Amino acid sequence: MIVTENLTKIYRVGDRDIEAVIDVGLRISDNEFVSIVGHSGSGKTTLLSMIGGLTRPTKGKVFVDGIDIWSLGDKELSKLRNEKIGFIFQFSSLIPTLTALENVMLPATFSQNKKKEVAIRAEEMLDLVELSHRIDSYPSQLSGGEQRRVAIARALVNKPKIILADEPTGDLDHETEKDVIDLFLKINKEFNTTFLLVTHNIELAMKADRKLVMDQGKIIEDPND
């Protein structure tokens, strides 16, 4: 489901080259959960942004359900990305003037759908968080945990083939964190959904199927090898 050849994202600083991501090469298979762990600056959500088609390479390839997706033009990338790619990240960034089913809903905007087949299917997803009851609830009126529910409904209403989650659940506390945890491996077996999960917690990341580890911009460990 995602392959990566030689990936490399070089910044340039000042004088200086940052080399944040170092020829890495993965392979993660369709179903699968694969959780990457490393300190700060390891390159762990550089190496996801590039995956997830937001930052762009500077070598190497990154190859989603079989796309070579850097080979795709801006409108292509933006379809794909919106069709296959689910994004979870530490914050919410729900639109505060929007009820929960409308954040919801606003990925499939793009859609061909129509509205109300949009709207059964984020009921649908809210459902799916245990947030049914808080449909037409603003933000403002969540807690920090159904937030962040409402961001993962959010993340599947496409049916997304793959979810890329960047620290997201970096801010809660252990009980919310744990929930969020059952959750994606409850999704990750009944929708047959792909996980890439980046955080700093061991006990979270030994959950998944496959442990990787980063530093200094390279994958040194992987329980596959």
Second form
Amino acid sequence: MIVTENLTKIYRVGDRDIEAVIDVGLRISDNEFVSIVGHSGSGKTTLLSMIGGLTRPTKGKVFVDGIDIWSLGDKELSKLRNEKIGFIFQFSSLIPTLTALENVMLPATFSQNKKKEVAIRAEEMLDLVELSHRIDSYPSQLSGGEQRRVAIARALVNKPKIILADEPTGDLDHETEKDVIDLFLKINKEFNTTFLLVTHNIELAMKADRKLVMDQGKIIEDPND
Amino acid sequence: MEKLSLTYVARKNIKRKLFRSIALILAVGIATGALFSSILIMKSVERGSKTAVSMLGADLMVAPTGYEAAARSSLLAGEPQTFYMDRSIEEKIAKIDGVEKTSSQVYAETSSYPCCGFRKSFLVGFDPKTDFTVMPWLNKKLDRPFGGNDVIIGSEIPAYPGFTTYVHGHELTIWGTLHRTGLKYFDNTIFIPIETLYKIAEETRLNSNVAPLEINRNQISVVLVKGEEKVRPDVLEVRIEGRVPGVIAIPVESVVHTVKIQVSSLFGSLFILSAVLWVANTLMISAIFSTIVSERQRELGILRAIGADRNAVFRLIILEAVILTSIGGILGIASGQLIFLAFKNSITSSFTSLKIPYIWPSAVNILMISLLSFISAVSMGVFGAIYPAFNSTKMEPYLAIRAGE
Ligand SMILES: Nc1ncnc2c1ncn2[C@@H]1O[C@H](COP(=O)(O)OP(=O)(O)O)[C@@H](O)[C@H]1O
Ligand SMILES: [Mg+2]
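Could the form predicted in complex with its partner chain be shown next, to go alongside the form predicted on its own?
Everything in the complex follows now, all chains and molecules, and the chain you saw is the first one.
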């Protein structure tokens, strides 16, 4: 369960304030698949980053399973990101010096999980994204779509309750994009993972349980309101 | 597959820019090698001169004025040179207040050994009746009292008690051998009773078949002086020089001091160089790691997003620097050790020719010097990377990830 209260982010650039996100109040239930659409610059990435513990809100609160995440210290917040949240970014986010399998295992480096179990789970996840045959490949040897699938496997490796995906298919071709979204839906059903997906593709956004529309820092359309 | 750890990730990062890593490793290696060498040399010289002084067991060495340098070098480099004064000087010194013991020695020309099977060794006449510097270092000896035709030899001379030898045609028995000291003054010397040496000198003047030994009876080279417990050597020095004309009293401690200064001026610059290299390398590492951190800002942001806390990112950067500098340090120390091992003898002899006593530190000491040099190498990494590493943890993950967008 994710709850935000008056979530606001103002960037100060020079002597100008940019209101990236303004007073967003959201409730996202467990297992819900929520999509967010909106123009570029409407604040989607900033909103996702505040929910995921990547940037501190100027005002307002984020609760993940009842925990006020921005009241946590760096250690606890990092642990929460590590265990409860999986991120999928809009660009290739793999570490170029590590193989696909090592990239998928990476979150375990920062957790208490047993290395052996993680290795097994990492292989399972690569299997899930249909990349079992490429586990020893380096990111530079993989196509864009394959890289994104490795990133998805990495986001899943610690069995997070929440996946935050920021335009994860923006740079992929149509077919691949559809495959990725179908994979998300499958994961959502199979693992009961909550999804918050930012996308430009309205067609894909429609597949979600709930579609939010953002504009100029505000959520202007939410079926639940 | 290897265990995925921070160290593993750091090692993979090092391989990313191989040339940069190798250059850094070499720079650290050179600095560490220089540090290791300079400490090793200074320790060797210190050990050499300390041994020289303590082996002698005397507080002062009295020599004729004008021969201070020769006296010092005979003690430190074991190259007895020919300078003489009258034996009566010893009695005058012995009477001075605060003097506990005195003993005379005479140094003979060292080049003329036409027979005897000895390599070029030094000939020192000592007085068995008053001696307090040679006898205490006996290793093996014959089971009878020391006699007039007996000699004591240093450990480097290949002979044993009971052997017979000839010095300028005179037959002598090797009565005892000394412990190994590492100093030529002891190790490569034949100590012969002073009276016997005078007799041999007289014989050589009568016998044209043997090389002459140019020493006259009652000539001595130095008087070794031991002061009473409560009297400071420098006080004694002033007293002796004041009451006995024509001599110079050299506090033996000061010889070590002089050598230290001499060596510092020679090899202190190597030490200063390694200190300068340390600072330069630390700054270079700092610059390189600032670049590394900004190059990888997005990656570090991603690591934070997937659960690395500030501490983990900090450790990752420091680890990378420490791995690089450790490799450099080990390389520098290993090549330093190899060079010293390969040129051990020529290093020792070139020091000896500079009249600087040189004894290799013990294995334990070399280990300590290596450890110290290694710590210095690692500290370059830690100090160099600490600021960039700290900086890399300050940025919010969101901003780090979007950096360069
Ligand atoms: N680090 C930043 N500094 C200043 N302004 C920023 C920063 N990040 C985002 N913004 C601004 O905040 C607004 C929202 O940006 P963003 O959250 O990236 O929107 P979206 O993801 O919907 O494109 C934009 O006007 C953008 O220029
Ligand atoms: Mg965005």
